[in-house]
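Have a look below at one chain only, the form predicted alone, in structure tokens format.
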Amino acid sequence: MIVTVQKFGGTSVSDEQARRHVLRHIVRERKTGRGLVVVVSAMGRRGEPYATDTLLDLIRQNGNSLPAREKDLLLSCGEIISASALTSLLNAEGIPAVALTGGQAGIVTDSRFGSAHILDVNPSAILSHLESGKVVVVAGFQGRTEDGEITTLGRGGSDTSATALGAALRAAMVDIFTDVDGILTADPRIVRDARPLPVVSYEEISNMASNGAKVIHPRAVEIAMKAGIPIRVRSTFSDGEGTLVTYAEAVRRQPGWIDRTVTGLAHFHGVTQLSVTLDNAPYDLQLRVFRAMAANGISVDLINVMPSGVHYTVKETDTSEAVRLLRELGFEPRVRQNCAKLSVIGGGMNGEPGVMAKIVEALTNRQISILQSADSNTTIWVLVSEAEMADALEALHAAFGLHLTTSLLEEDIDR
């Protein structure tokens, strides 16, 4: 059986009007004759009754004293309610459907409550329902341990549920429906000229997601890439095809593909830069610094190691603890708060001369200081003041011609 997996986020199932749009996509997909599995998130966002953050607020008012196991029991309810509500709508419209929890759908996880990892997926129950002609609606974001405990998969867990089920079912496609028209070249709330991308590689979108773009979870992309399952990121509220995510080799065969150096930009704000440098640094300075961070659960990023010391960044929420630990080691760090990490991402930049020069030129022309930088084969990161973040993103977007993406594609398709 050829299967499609559709995943709908919280805004897509938040109310009756939104669920009618979901219904339209389901009806259209059923006309293809494929089996259909629909993965849903909890309804809406904080403040709406069944949203995940609203459920968390129920226990925060009691001092957040609920153990991790019981917290997962609570959080799993949001997706179960969504699955049940959508199944009710489908059946009322004459579309046979069945709702399953993540565990009932065959998702087996380890016992790390709150951030469980999927160990296995047994899709036999799903296949049985598909063979009887039903749409299978699965509560995302959750699974079940081998001894029957309910677990949740952490933020972005419904994306992970969808691609894991897609891999187990050897799906033809996993459609990730959200409230934007696919993957854009930058955050449109900051960059006015951000444009939708018709096709990107797994590697590019994984880097964009890991570096702050919130369209899809990077773990979900990794699962799809390993299984060779294409993903489309689409809008629930339109009929557009959105953005296709596939292998880099397949990307080049898509209509309208452009051989581009840079694909898009991503960013994180709320970042603190820490610098520990000494004229006569002890040989183990770097080891002592990073061992202290690791032992206290502080994630470090944008790392530059030199004989005289280290520069690195932490989340702003970890600043006080990180500084305290460094002072306990006898170091007096230089602390620069209110920074933003910008990521320039593109599969075509590997070995391409002049990319860093263009970044520096674009920011220098706007009198924006680069506080730190690092790079990989497909990404260059720069640290700037958070106050200059928006201006820096606009400058980089223009410098690499990302605002031309849509018009160039349309011209190429017309030809």
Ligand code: ADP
Second form
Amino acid sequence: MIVTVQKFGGTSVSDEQARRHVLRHIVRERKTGRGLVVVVSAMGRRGEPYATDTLLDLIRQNGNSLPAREKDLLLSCGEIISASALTSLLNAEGIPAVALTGGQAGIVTDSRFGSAHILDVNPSAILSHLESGKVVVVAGFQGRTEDGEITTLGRGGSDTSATALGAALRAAMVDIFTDVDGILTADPRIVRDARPLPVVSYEEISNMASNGAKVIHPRAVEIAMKAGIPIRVRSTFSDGEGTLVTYAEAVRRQPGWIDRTVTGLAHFHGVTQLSVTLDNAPYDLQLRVFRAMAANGISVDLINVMPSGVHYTVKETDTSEAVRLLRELGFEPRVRQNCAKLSVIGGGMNGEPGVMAKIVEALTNRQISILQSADSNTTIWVLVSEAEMADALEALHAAFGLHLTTSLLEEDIDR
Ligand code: ADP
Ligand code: MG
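Mind giving me the form predicted in complex with this ligand, seeing as the form predicted alone was just shown?
First the chain shown before, then all remaining chains and molecules of the complex.
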């Protein structure tokens, strides 16, 4: 049986009106005759009654005191409610449907409560429901250990549920429905000119996602890539095709693909830069610094090592602990808080001259200082102050002509 997986995020199932749009996509997919598995997130955002953050608020009053196991029990309810509500709507519309928890759907995880990893998927229950002609609605973001304990997969976990089910069912497509038109060239909440990309490679989106673009979870992309299952990221509230995510070689054959150096931008804020430099630095300064960070579970990023010392970044929340450790070693670090790490990403920048020059020029023209930088063959990272982050992203977006992405495509179609 050919199967499609559709995943609907929190805002897509938040109210009756949104669920009508969900219904529209389900009805359209049913017409193709494929088996249909629908993965849902909890309904809505903080403040709405069954949203994940609202459930968490129930224990906040008690100082969050609840063991991780029970916390997962609580959190798993949001998706179960959502799956049941959608199943009710489908039944009322005469579409046979069944709701399953993650565990009932065959998702087996390890027992890391709160951020469990999927070990295995046994799709036999789903397959028998599909064979009887039902739409299978699965509660996202959750699984079950071999001992039957309920677990959750961490933030963005429903994306992972969807691609893991897609891989187990050898799905023809995993459609990730959300509140934007696809994967955009930058976060549309910050860059007004951000444009949907018609097609990107697994590597590019995985790179964007792990550098802060929260449109899809990086683990979900990794699972789809390993299994070779195509993903489409698209809007619940329109009929647009969204963004196709596939292999780099296949990307080049897709309509709408443009050969460009830079595909998109991503960002993290809440970053602190630490610098330890000395005129006569001891030969093992770097070793002592990074050993102390590692021993205390502080992850370090944007590392620049020089004979005189080191510059690196940590998460804002790790700042005081990192500074304490450095002082313990006898170093007085320079601490720069409220920084943002910007990522300029593109499979096409490998070996392409002038990319860094363009970045520096774009930022210098707006009097934005680059506090630090690093690069790989597909990404250039720059650290700027958080106050200048939005301006910097706009500048880089314009410099690489990313706002032209869609208009070029439209011209192609006109011709
Ligand atoms: P869902 O609840 O459907 O999973 P998310 O909030 O997790 O939705 O992801 C969608 C959001 O991701 C968008 O509303 C957008 O603000 C944000 N986002 C960040 N970067 C990007 C990007 N490059 N492309 C599209 N959306 C992005
Ligand atoms: Mg999400």
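Residue numbers count along the first chain shown, from 1. The structure displayed is predicted, hence computed values, not measured ones. Think of the rigid core as the biggest set of C-alphas that the two forms share within 1.5 Å after superposition.
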Task: Rigid core fit then residue 296 CA moved by 2 Å or more between the two forms - done: yes
Open item on the list: Aligned on the rigid core, do the two forms place the Cα of residue 332 2 Å or more apart, comparing between the two forms?
Closed with: no
Task: Core-superposed comparison between the two forms, residue 98 Cα displacement 2 Å or beyond - done: no
Task: residue 284 CA shift between the two forms in angstrom, with the core used for superposition - done: 3.0
